[in-house]
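For reference, the chain that follows is the form predicted alone, supplied as structure tokens.
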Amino acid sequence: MRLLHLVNGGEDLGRSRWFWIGFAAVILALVALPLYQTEFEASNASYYLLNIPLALGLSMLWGYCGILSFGQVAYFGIAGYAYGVIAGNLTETSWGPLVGSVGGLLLCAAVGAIFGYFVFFGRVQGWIVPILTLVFTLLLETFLGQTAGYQWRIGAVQLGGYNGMTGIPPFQIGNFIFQGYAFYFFALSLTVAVYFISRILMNAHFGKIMIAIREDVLRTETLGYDVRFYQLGVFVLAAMLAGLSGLLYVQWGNYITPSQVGLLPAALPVIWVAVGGRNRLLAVAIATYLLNWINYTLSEAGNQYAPVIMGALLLLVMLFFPRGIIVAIAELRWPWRRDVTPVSVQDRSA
């Protein structure tokens, strides 16, 4: 009962019976989608899902805890390159991809913990954090771009500079390789699991502390909470979720380049979260899926308008929908809508 209470808490969209019926219907539709698609189309559908963990991590960090970060794609790249190096050097064993996945997540956690320690325990002011995370991302992109020489080889794996790392092994457990349809179901399962875990966390006491920190850091400290510890905790969690998206990306495409951690990719997660509604996890997940679908579809057609559309959406949100477009749509007075999600202090002041 306690778990059901946390799942059905008020810190996300939807709590009614009809909401959960609709939610289950959408999940069943996503499960059935490959029945009407080719394996190539199912692989493309996996791409729309794999960035959702990254966006959910940024939502918890920014929307619930009030810490804006442009550095999530840095952990995306760290996990992707770490996986490529580890799995690429363990091709003789079927467990190499699993070891590479664990290694990539642990490296993200370690880098996030070190970076976050100096930021939060050093009492860096909030407005400086986005700048520091962006600088960290651009430095990582610059470094990875300079690794084109033969000397930039780790074991049997060449980092590749701006040409990127290619031939990255797909994910497998034992002798079962996750490709095509199998990878789609793997990505869908992970995404749904991450969403529910994130929802439970934000409805639990941990989430309440995050919201308290966002609203008033000093008051939260006077209540006896070590604000720096909680900020570091959510920062590391967001780094690991970004790393999970990076793992899924390299397992999907079998390559990664420094451009994946450049300036534009650093801004895109902020747009996904802002368009959805930064303190509503489900809205963020929906916006991330839809915007990735739009971006991929336009890119596949050779259209160069995707960055313009993303920028226009961000401007639209800033001017007219400060709480997010998906949240604004969800909170319209639909005839069948009976549940009203409590509005936070930040929402009332938006």
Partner chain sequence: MDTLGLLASILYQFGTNAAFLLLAAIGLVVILGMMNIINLAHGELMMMGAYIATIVTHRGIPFPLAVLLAFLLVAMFGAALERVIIRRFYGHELGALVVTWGISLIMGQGTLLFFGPFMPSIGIPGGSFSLGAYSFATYWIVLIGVSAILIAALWWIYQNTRFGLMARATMQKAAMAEALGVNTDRVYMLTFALGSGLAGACGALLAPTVSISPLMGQQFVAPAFITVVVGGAANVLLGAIGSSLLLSAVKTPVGLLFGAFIGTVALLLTALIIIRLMPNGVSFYLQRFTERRVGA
Contents of the next structure:
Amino acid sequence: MRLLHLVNGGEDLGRSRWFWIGFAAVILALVALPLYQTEFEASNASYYLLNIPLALGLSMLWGYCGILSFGQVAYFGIAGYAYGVIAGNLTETSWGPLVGSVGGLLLCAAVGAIFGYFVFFGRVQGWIVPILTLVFTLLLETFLGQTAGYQWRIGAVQLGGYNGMTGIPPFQIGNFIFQGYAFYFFALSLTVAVYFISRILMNAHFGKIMIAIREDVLRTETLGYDVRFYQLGVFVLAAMLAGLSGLLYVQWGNYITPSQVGLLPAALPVIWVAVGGRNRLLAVAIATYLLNWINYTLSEAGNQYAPVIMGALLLLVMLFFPRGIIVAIAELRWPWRRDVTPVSVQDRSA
Amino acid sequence: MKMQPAISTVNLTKRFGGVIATDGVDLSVSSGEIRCIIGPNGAGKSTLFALLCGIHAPDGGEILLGGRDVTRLPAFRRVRLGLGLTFQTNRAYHNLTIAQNLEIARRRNSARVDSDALRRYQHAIGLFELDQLTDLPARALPHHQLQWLEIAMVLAGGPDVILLDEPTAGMSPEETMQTASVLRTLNGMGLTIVVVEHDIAFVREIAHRVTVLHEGRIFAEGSVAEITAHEDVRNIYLGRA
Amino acid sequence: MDTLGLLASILYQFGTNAAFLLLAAIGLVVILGMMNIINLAHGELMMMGAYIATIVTHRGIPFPLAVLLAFLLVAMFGAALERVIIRRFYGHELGALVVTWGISLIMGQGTLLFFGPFMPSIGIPGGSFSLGAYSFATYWIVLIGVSAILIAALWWIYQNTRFGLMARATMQKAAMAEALGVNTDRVYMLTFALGSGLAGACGALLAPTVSISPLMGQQFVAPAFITVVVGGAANVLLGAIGSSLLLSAVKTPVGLLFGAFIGTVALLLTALIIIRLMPNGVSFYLQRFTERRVGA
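Since the structure above is the form predicted alone, I would like to see how the form predicted together with its partner chain looks, so please show that one next.
Following is the full complex, with the preceding chain placed first.
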């Protein structure tokens, strides 16, 4: 009951009965997707979905807590590579992929905690975090790019330099291998679960502290909160969610290259989150799905302009829809909406 | 029997570059006292406040809270030990509702809120007329009530001592007097209050004792009557010393 | 004899690294220090300068003139950017970061579409000479001198010109400067143009030493931003000097012993340790030190 109350709190879009009916309908349509789409199309949909955890993590970090990171893809890459190495070395057993997944997430948490310790416990100014996360990502890309030789072989797995790591095992529990439709359901259920957990977390006291820190760090500290600890906490959480996306990515495509942690992929999550509306989780999730679909469709058609279009989109959103396009659409006065006041009174300044 | 001071400093010193902003300050505020710290612009009031909060680290000396050395503790630890703080500019969360503001303030320290502290908090909410407005966003409040909200937030954490930096800045004379009356009531309920202020009318209204800072040092200390009668204090305010 | 050569060689490496860091960061530093805006399109502005210099040098224009041209054109481009976009983000630190990243994306990828992935670079002007067994490129010696001159010139501009005075006033209290009749709008635009122009000129200066490609801006991002982070915002010019020297002192030995990549990793680690120990950057302490000496 209390959980239900938290799910329906004011820190995300949509609280009315009609909203939840619509939400259920969309989930139902996603669940029923195999009935009307091919396995190939379902596989594409998996790809759009699997980016959502990373985006939700960035949304909590940036939109709710006011910490901007340009380096979420670093954790995406760390988890992907770690999974590849661990699962690739444990191919004899059926639980290799599970160990690899846990290992990937733990490594993300550890790296995020170490990095976050230096940054947040140094109480640096706001602009330093995005810069250092970006630099970290670029160095990771450079490092992975020069792992071509045989000395970069870990057990049975070759890191592979710029060609990347190939033949990464799919996810598997017992003898059941998640591929095709099965992987689609796996990604869908994880994404929906992450969404609900995030929504509950942001509506709970933890979320209020996030917002309090975003609004005024000093006031929050002088109410007795150890701000650094909370910042570190949400940073590690976001790192692990980015890691989750990275795991799903390598389990989906069975390969990963250093360019996944390059400058262009690093920019994309920021674009998804900004276009959706950074402090509304649902808006971020929707934007992530749609923009991944658009990006894929554009580059599928051989359109080289996709990165430029994404950059232009970011520019336009920052100039004209600073609170996000999806949020702007959601807060239009639809004719059937009876409440005249905006959906929520929180944070109209951002 | 001598009571332990609620908050005190020993030889507190802070330099900025070549300038000494706080120069060997020995301050001692007894439990249950209302102390006002006054001084002309540049006397070192803000620096002393920032040192007591934990925003700046002193170059020398000690700060004691209820007899405990807190000189090296960060701000949040001091707050957890029973210090409440408000700032010169209003720092309530303007984009959150009043209920959310108070909730954030209450939750962290709920363990240390005893029945006295709870009584003070509830009393303040009533006197500040905030109890009916809980679902309003804070930014909808008029200025004086925003200031009151911040004091109420501080009280929600159940402090023993509150440190207020110009709490009546920007208030009308009536609102200032109303604030003074609430603070007196809270003091009557056992709260120690330290106010950094330069509105003498307000100081006259509430202070038990007054500390005058000048050029980073304690220049004079005494009751309101003693201080206002003090020739040299009047001189430094008129810029003649 | 060879000890002398070795010593000169180490000194040369040290100077080269410091000059590279300083040149990569200087445009960024000017904009950050004056406007509190991190310009993530900085690398792309350097790329733009490098392209301009390379293209006109291939057409037979002397290299120093090409550098000057890169400065002017990129400065004009920067002024236009400031007018249309950047000015809407004053006071929104994170917003400015995000929007300049959008600009960087468009510039980098746009150049890729327009000029293709590769452009023949220009050779390093000047030859080299040797001392014992060690050889030295004349051009890098010149660059070390140029970066020292650049810093001195910026210092002089801020201390001695009318623009410098107005800029310092705006930096300290914009509202007050405005009230005193300083056109702060104009100061911001000129500052952004100056920072962009410097990025362009430095891109041009470094163009002969790197390969020219649309995404070449990326290679400046890490060194430039680490230099700025370590320097801090208290006094950016002082910070840039202090941090490029400090970082070079880290990078030179590490790079010589373990290679360029580990050298760059060492830079990041240094930055992390510096912000943990002195969150306001090196410049805060350098400034305090100089103030104390003046005060005492």
